[in-house]
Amino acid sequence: MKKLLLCFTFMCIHCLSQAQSSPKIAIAIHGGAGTIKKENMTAQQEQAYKTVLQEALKTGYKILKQGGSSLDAVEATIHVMEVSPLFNAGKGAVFTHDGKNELDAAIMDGKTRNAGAVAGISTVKSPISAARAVMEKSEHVMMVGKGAEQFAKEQGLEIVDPSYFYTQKRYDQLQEIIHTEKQQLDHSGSQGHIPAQFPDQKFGTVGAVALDEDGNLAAATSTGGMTNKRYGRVGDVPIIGAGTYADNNTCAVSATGHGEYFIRSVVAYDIAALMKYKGMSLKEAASEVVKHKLVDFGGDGGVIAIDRQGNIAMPFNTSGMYRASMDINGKMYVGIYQSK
């Protein structure tokens, strides 16, 4: 009876002590900040975002547990809300002043600190493959307009015409603001340009941070801009530890936000610096970040980030952010608004 006793007591600290070392994988995503408020939301629009977000959240979580990498993992995740026309990147992606798509984003391997982004494409349909494209099959980390798309077509992504990122929705935005903008230039008697101010401002980018089997991060974010944007604007996403950084002794991050703020701060280095040099944790210091610096600043928006330990922080300073995650334990969260 002792044999056995002393075989069983073996035998569940066995299995305890393998469960506690299990390999822990974790992901967050988000679809933009800005102002997003439940009333201006219907019930079905509501729903058809927390899909797309629950879709896209699942298909990098799959890749985890699978014992895929976090890239691969965030890739797959920008992808889903790519082809979404309900945010701003890829297939839902804002118009230019001019009333073209041009496209950014970027990607990050926390392991390596190798880093690729491209800015201003119009013609590849996964810009996040662009990124991805341009940090393993090149020795540069960004890339833009037609260089960058002539590269994407020599490495086989597909390539479409600038006409597949068209959504009425997006095109009627931009004639609203033109058509406001033009109001304010006659008021006012200038001749410069004046950037209309409108209150229900969102910064739809996507993104997605992620921690797998082998504890390594990565960050991947890909956006359209901003709409009305001009001359060649580049905001923050492709510019990295601005919108996106990894670093596997910190944490890895991915931004949204009103561009120009979020480069200004270098909001994504800026949170791995606290943790850094300053000690602070992951949610310590994306919320210093987002929750005061960046107030202070003028600044607006959010970020989604993640640390080597599965510890996950999605601070924003608007009234809603659209945001998922899948924690250590595989609890799923799946959030729009400010949590009262």
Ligand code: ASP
Second form
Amino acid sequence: MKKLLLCFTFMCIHCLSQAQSSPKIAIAIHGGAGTIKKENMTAQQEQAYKTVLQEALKTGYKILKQGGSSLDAVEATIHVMEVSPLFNAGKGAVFTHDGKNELDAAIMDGKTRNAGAVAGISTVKSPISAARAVMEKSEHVMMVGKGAEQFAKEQGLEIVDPSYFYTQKRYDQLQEIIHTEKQQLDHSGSQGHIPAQFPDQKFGTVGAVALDEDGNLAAATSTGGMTNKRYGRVGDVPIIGAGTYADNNTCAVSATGHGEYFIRSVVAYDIAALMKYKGMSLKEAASEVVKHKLVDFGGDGGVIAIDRQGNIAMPFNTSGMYRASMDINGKMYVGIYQSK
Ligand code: ASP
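Next up, the form predicted in complex with this ligand. The previous block was the form predicted on its own.
All chains and molecules follow, beginning with the one already shown.
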């Protein structure tokens, strides 16, 4: 009996130490926020989004599970969404006013706070890989336009014809917006006035944040920006601290929404700063910025965020945000609309 008890105690201690030493891994992703309402979606459309979200999530989680880095996980996750025409990133990116696709992306390593970003590129198949190359293969943080494309080519990244990014759905969206804009201009009688606001839309940017078994955080975001953008407009995504940020001391954040507001609110860094200087939890900080500060400011959108304990927050202030997560217990969540 005594022997049995001893054996049992040993087993319990063994299990406990195993549980304690088993490293925490977790990942969260988004596929854009905006006016996404159940009544405007068919069951098939819903399923199509969920399928790609799950595929992307599982791709990143598998890498983490095999002991891979959070950087590799977020990059691979974004690849899945960049090749899907459903999202406003890579293939499926929205069009500029001139009928082009100009892509932005950023990646950040929470361990070193190294970061890489590209903006306004039209020929690199995977903008997130271009951003990672900037981070790892250059001494710079951000490259734009032709220079960024040249650099990506020299790094051996896959180069495509700009027409690769064309999708009829996005092109039709541009035509619709240009038509509405023209009607508004004709109506107001003003000449050459450029509306200050982008019309109500879905922000289909994609993003991923992850925690790996070494306790390192990473964030990545990739986008086509906003439909009908002009004059080389760049949004929040490639601006480190606005749309993308990672620091092991606080959190990793990837944002989606009306970029101009996210830049002016320095959204991703603000969440990290609230944790660092005010001692807020991840959930409190993310919710304070997205549901209060941004709302008061007039900025639509949301974020995904993760901290070193593997806590995940995915607040948004729009009717929907495509999102998914796998928590430290391996529990999967996939959502589109506001949960009641
Ligand atoms: N934040 C992106 C931008 O302003 C848009 C989006 O989230 O879809 O460029």
